[in-house]
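Below you'll find only one chain, the form predicted on its own, shown as structure tokens.
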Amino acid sequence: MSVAPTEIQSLTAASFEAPAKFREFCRNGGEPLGGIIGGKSVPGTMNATFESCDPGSSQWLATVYEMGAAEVDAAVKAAQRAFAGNGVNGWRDFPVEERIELVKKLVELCDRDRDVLLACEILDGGKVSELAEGDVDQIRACAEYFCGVARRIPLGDGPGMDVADGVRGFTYREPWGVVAGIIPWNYPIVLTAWFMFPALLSGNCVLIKPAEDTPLSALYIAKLAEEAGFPPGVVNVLPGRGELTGQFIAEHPGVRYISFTGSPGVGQHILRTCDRHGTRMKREMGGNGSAIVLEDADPRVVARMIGRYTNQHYGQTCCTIHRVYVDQKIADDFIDAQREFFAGLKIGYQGEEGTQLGAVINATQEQRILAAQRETVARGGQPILPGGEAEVAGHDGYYIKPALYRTTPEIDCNPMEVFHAFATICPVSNSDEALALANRSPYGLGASVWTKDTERGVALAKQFRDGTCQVNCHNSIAYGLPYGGQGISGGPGAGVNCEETFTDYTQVKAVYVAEYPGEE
């Protein structure tokens, strides 16, 4: 690599104030934001709000309604009638290119309002500027590569051909009709395009639930969807917490798919949840990324652009590098490297100038990373940067230092996914000892090989047990190449953003056509 060590910096905050619009929105004129069913805004039947904050600050956003039993079955019955219309004019039936032309419509009126969702990624999802920017780009790049598919792979009727002496058979392809996308907090609106937009595309009518902690942008891309002129029932969004308003979108039987990104546990529960009346399940469920850094490799350039990608959204990103296996030959240097790059780490304000490492996303979160550091302690791992609370002066967020530490093959201090800027570093004797600890993790989501020799660095990267494999990059995502998980971490289906997933929102049947018996 011909870049220069110092030149490598993590993704990094310029100063953001949120705009009136944004502030307007929230405070919707002194009533809670309802869920969007229908075409409409619907307070819950549950009588029961949640508070959208900064975390920041833990400075209040705006308060929400949450959805409960009686508003799924109510978004479910408003989609079913957008889906079927009366026959002839339902969203199934609409020609593919009036679906593409009120995509195209949403997407501009996203780029027209896009500093209202920079607000939505910056305040209520506690991203830094340089990152937020990129995710709200994936917009549009994610529209306009389905857009695309969308004219590529037809509906309907498939090729026939002859099956026995007077029978022919042929393909059905279709829509599943009502679909709903769980979305999780860390990346909400890249994760609602990559769901809503194939969805929307293939003739499906969808339902979006939002994590609780950021319920905003999924609430203002509908009022735009209904700005741009979909049907109602066509785009409708539930909020509320996972183990209510998830569980009876879960339990519905007339969902009949469900995207969903969260955590092992929570996804197992839903796919058993959706067994029990036959709805379809694809699902990404976190990881615990490795990295493999071989000997020729310059372990100060590396070292600062895997520290990069382990602090991407201050480690709250599911494909990131939080385990290190780097030749013992370069092992020392890498290390101090590493060190200095994460000790020279900007924690603060995510809206505030130079921030490198803000705040966590609630405190929960903030608890379960602090546990993580000390557990990873107690099973053996030396800290080379210890962790543990940051403060940061005028803010009261949930803050925390990032957490490197030393390791040897034989002690599996990070079995888990750590959602922080966290990382095991452990010196190898060779590549293959890298690659069976790399494998050994059950989480197979994204791993990376870092050399001179990428004829080499491939080899081995076709050998991970992960559904992205990279060489000399990482946190690599393209359209028109699947994002999807192995082990714990996904299925099944193709993934994300390539022509598998479109397909995957549709069902196709056999169709058996044999002559009338008895006719000449």
Given for the second form:
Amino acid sequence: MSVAPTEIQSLTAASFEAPAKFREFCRNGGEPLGGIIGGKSVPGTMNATFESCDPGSSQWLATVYEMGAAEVDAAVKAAQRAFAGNGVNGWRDFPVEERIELVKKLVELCDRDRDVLLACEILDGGKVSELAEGDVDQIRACAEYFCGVARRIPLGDGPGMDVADGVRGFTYREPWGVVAGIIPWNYPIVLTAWFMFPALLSGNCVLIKPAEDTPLSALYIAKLAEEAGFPPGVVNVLPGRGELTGQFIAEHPGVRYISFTGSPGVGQHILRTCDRHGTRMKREMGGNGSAIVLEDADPRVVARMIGRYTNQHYGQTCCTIHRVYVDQKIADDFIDAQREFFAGLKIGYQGEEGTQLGAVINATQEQRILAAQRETVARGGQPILPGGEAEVAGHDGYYIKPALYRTTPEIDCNPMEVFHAFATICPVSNSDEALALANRSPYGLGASVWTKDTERGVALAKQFRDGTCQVNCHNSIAYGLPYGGQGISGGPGAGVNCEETFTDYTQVKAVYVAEYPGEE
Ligand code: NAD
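Which structure goes with the form predicted together with nicotinamide-adenine-dinucleotide (NAD), now that we have seen the form predicted on its own?
Below is the entire complex, every chain and molecule, led by the chain shown above.
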């Protein structure tokens, strides 16, 4: 059955009111919210605080203590104590079923307080409810997947082999100990879950460093972890700026492994810091996703589908589409349909019914996007929709109009990740040209092909250099399939959400055992 194009809509807001429990959590009895270290809320010795605000209204939500070097050190020590216990009862010694039991309790509590977590994602993160609901669902989905993996992949001794006369060898798999997750602001709950569950279930104690713009969900989840019965020090949260709190984490030699999600520049910087003292690190970073539209595709349908993906979280989704290569035979119709889709997006406050394009996260991001729009034109992009600032009556947020540009294969006017409802559309003469242009980017996170001929689509999709290649869909992520980037979009490690993600949080040693020399 063919889809009526207007039924393909961008993710949309239902009207949202924060529950009293969320407001109470944010007020915290009039005190700033502390970091969570060793099961306690701590104020931080730097005596510095920062405010978490609603990006759609600039209204204050909560004041949070920033964690300094002393708190990072205290958190590492608390996590080390929790990991080792008194030698027999540390988190590393918990039977896997006991770890699973605690994770399940935490998930139940997240379900119980779903409305609070939704408020974190909608108000602190600036999301429309349709997306936020899906994000909160990821807590259960991710936990259940990694509980299964934890049962399948045993820690401890691996199979042995004879390595020489009288010498046996075997592998020994164990958790790293203290691992840190450095999280960006665009998917705070999803990315906290993706880090925390495999790390905890493989026996590590975690430090969570939420982004300074979105600290609330991690702090709330840590509160629920305490209620679930996690031993103190197993889950710690260190709010603060990247260049301070994040940097202190990267510099601490007691942190054995870091999982970083964020921009390539920051990821490379942290990698260099980690290298100084041997901390291992995996990096999941930005993208500048591409889509190839073949000549047999219906331009009206595909333009709306691509528009829906491009505008997922207003374009602030790492793998989504920002570069489109469309066969020139259907390019004009495609461009008309994309213009109509983007021009029809309802710009508004994310908590109001019908909003499809809300505010971006902060003033810096707003200026970065507006500068990128000007730069695209300076590099030769022809505006189809010119972007620029938008006004939303009654709401003082960072609102920007969508931007679309027509371009040609000779012009590279979209080289960097622009985190917004922003795309360049380049008519091409054939799929080889489209592939070469798509693969020209230094990023390599997500790409898709759009065609009625799925066999041809699969053959083309396999030739993207990106870590995620899709046919007639984009932004799909499933537990069991790796999600990771190539080029500057990713670093060592298998990506997230697969069995190898679990093993990334462990180290494997080789153990050799020879008979004692000289004995009969
Ligand atoms: P960012 O790199 O600015 O910050 C990410 C995190 O790193 C934040 O918690 C920040 O405080 C911290 N940080 C900053 N400087 C640091 C330092 N010197 N030492 C330690 N920590 C430091 O990224 P952002 O603007 O918060 O997030 C958007 C980026 O994240 C985009 O590039 C997006 O594509 C990417 N992203 C990637 C994925 C993925 O799975 N590949 C998922 C979501 C977002």
